[in-house]
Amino acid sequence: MSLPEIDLVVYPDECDAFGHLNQASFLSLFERARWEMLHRGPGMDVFTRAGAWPALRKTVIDYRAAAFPGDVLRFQQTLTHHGRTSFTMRQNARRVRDDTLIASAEFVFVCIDRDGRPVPVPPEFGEYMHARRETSGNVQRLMVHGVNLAVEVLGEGPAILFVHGYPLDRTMWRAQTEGLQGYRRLAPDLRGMGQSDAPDLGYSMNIYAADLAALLDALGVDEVILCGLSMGGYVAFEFLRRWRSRVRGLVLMDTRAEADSPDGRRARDAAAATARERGPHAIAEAMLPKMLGPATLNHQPDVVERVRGMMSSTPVAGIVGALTAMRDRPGSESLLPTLEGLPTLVMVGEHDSLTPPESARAMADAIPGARLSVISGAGHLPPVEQPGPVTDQLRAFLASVQ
């Protein structure tokens, strides 16, 4: 059993002056919502069958874009919290034609009686609730650490796991996703980025790696190859501290084992100063001609734009979480030479100014027995650049892996 989506229509009555979807209508919806889909599941009397009454005791909503009249709202909910007496639900309303957040709340109930004592959920409600979600054609959405995020999973066989950068999404892996036939394929959206929640806490790169982990265990996946870059490349360091028996083979493309410096520290408190202050396009703007080579820039206008639309989309939240991961995240010197045994492949552009390529020669030596493969033509982010040659060097380093 799968629990439903409920999609409700925007009517004028329900905006302000300005025509949009007012606050107070916002509620409205998203009480709607639960109560439409206890009616499809055990019935809106759920609750007086067991004599109690789910009374709200505190709402946290996250307000991320405008909806307007016509417009149609996707409503999920999921189960967060299953106490013995009260209940956590965690609601994201999306727009149908383009996929849009457009809010996210969090509501928690405590069940009372006619005399406002606490009595128990009842459990039909928790049964229902803990109903897993259907698949949207290749892509899952996985409630991880009261988290909902965004995972493609594709095809069968060996399992890679692609972790992305910042601020980037799963979709930058789309030509090795797409082309790496023989091997399942999963390349989660890690929160606060893509198709993820964003919450405005709970970010380090020990969260990252938990969610992985535990986005691995509701797929069933015991083992991976790890393919990770730039901050992914971070995040699989910290899966490796926690999970290495987990881990088959590692790639690490154009990242860094080294902790910021304080200069680097204090630059990412200025680029989330920034984010708050101008938004996601001012980090695009700004590290655009960073993230990419000269001759991306000045011949792939397409990839200029694909690559401006994924860091410009990404929410402020999930931005200077980041930042605050990535500057609070520890050195990773140490374990390079501990990865003996485990097949390596350090991968890095020819023009990458962020982490070049005698940053990556110096960690592969440093690795034993891991192989370096510098990519013609790309900066720091070859998969997305240089496609073809990215993909046929992974299928070559994964035909290695036993």
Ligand code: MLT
Given for the second form:
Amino acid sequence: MSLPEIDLVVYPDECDAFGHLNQASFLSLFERARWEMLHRGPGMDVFTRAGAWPALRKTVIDYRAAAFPGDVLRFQQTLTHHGRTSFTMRQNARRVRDDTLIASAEFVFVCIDRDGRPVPVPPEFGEYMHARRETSGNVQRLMVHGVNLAVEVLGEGPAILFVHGYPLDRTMWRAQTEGLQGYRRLAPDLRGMGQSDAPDLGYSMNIYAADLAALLDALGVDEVILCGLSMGGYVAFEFLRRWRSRVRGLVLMDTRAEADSPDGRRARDAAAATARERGPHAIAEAMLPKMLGPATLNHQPDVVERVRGMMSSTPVAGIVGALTAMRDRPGSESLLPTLEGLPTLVMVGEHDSLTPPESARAMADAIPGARLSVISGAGHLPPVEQPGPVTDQLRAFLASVQ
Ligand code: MLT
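Target state, the form predicted in complex with the ligand; input state, the form predicted alone:
Below, the chain from earlier opens the complete complex, with every other chain and molecule after it.
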């Protein structure tokens, strides 16, 4: 069942001297459409029944065309973000006669109790708005910033958040999510990869990190031990810049703090052109020899196929988006010394040619108190190439994080 569309007539008293629907009246119509939608669904008292009141935190309206008395406007509403105590609604108003988009708006609400304290969004409202979690096995699908993201959630205990690299997906952490009992293991597919939606636009380290924070909100997780590999490490740096207080421990695997060089940036654009012209298979074939160490390439054909499969099933939009996000990411060198006091493990494959052990050592040296672990026999993807040693090292590190 889809959400009802609400038709409202524009009246003369809502218009200005020129006969245009007045901007203040737009707010009333958007609000009327929201109440009407609730009236036709769980009831206008869905919030009061739960002791929660949706306080408006932010409004953004894009006025696109004029509307006049007698026009019938059709309001469509979707929930683009469902957090623990906040939610965001997008509403479009179209003129029924010619389907012209008259205005689109985004409203951010925080649910509060009678004393003004934030309280959870009533589940009945979330379910009605289709923000309900779709679960299959351990994988949940959650709507975040208008994009449906897949996240694997396993176990109970302190939370560890695994962030995969490019152009991969959450299944690269399979050995670790299965092996680290005693922890709540969270492994999302970043937007554009794995089973998450792949919008055409809207990729940056900032939005990947914001997606993760919103996923944690939706799952009710306050703090995590953050573990990012390669591009996942770039996302981790961004997450730390904005949500340092939510990070209890940090694992940086096969990643680097520096931004792309001018040549590196040009190479990102060339790779994006290859992805557009020849598809993900061409990207996979070009990257495989750099992703895996010689021992893996020569002696672990199943691992080679698994990684090839992950890369070649990444949507072009996700590949191009990630390349753009990596190309434009800032350097994080100045962040490293500020991580003093945060338990940190830097890990790298012995034969990683993309982010070699020397740069991992330099990164570990720049983070006060960080430890370095070099994984023998691995290239750029130790969790897949040498899953046993990586899981053991992680277990030991996690035990040391208080
Ligand atoms: C990755 O594995 O995420 C990429 O190799 C990162 C990069 O290209 O910088």
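Whichever C-alpha set is largest while still superposing within 1.5 Å between the two forms counts as the rigid core. Remember, it's a predicted structure, so these values are computed and weren't measured experimentally. Positions refer to the first chain, counted from 1.
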Superposing on the rigid core, is the CA of residue 388 displaced by 2 Å or more between the two forms?
no
Answer yes if the CA of residue 124 moves 2 Å or more between the two forms after aligning the rigid core, and no otherwise.
yes
Taking the rigid core as the reference frame, is the Cα of residue 97 displaced by 2 Å or more between the two forms?
yes
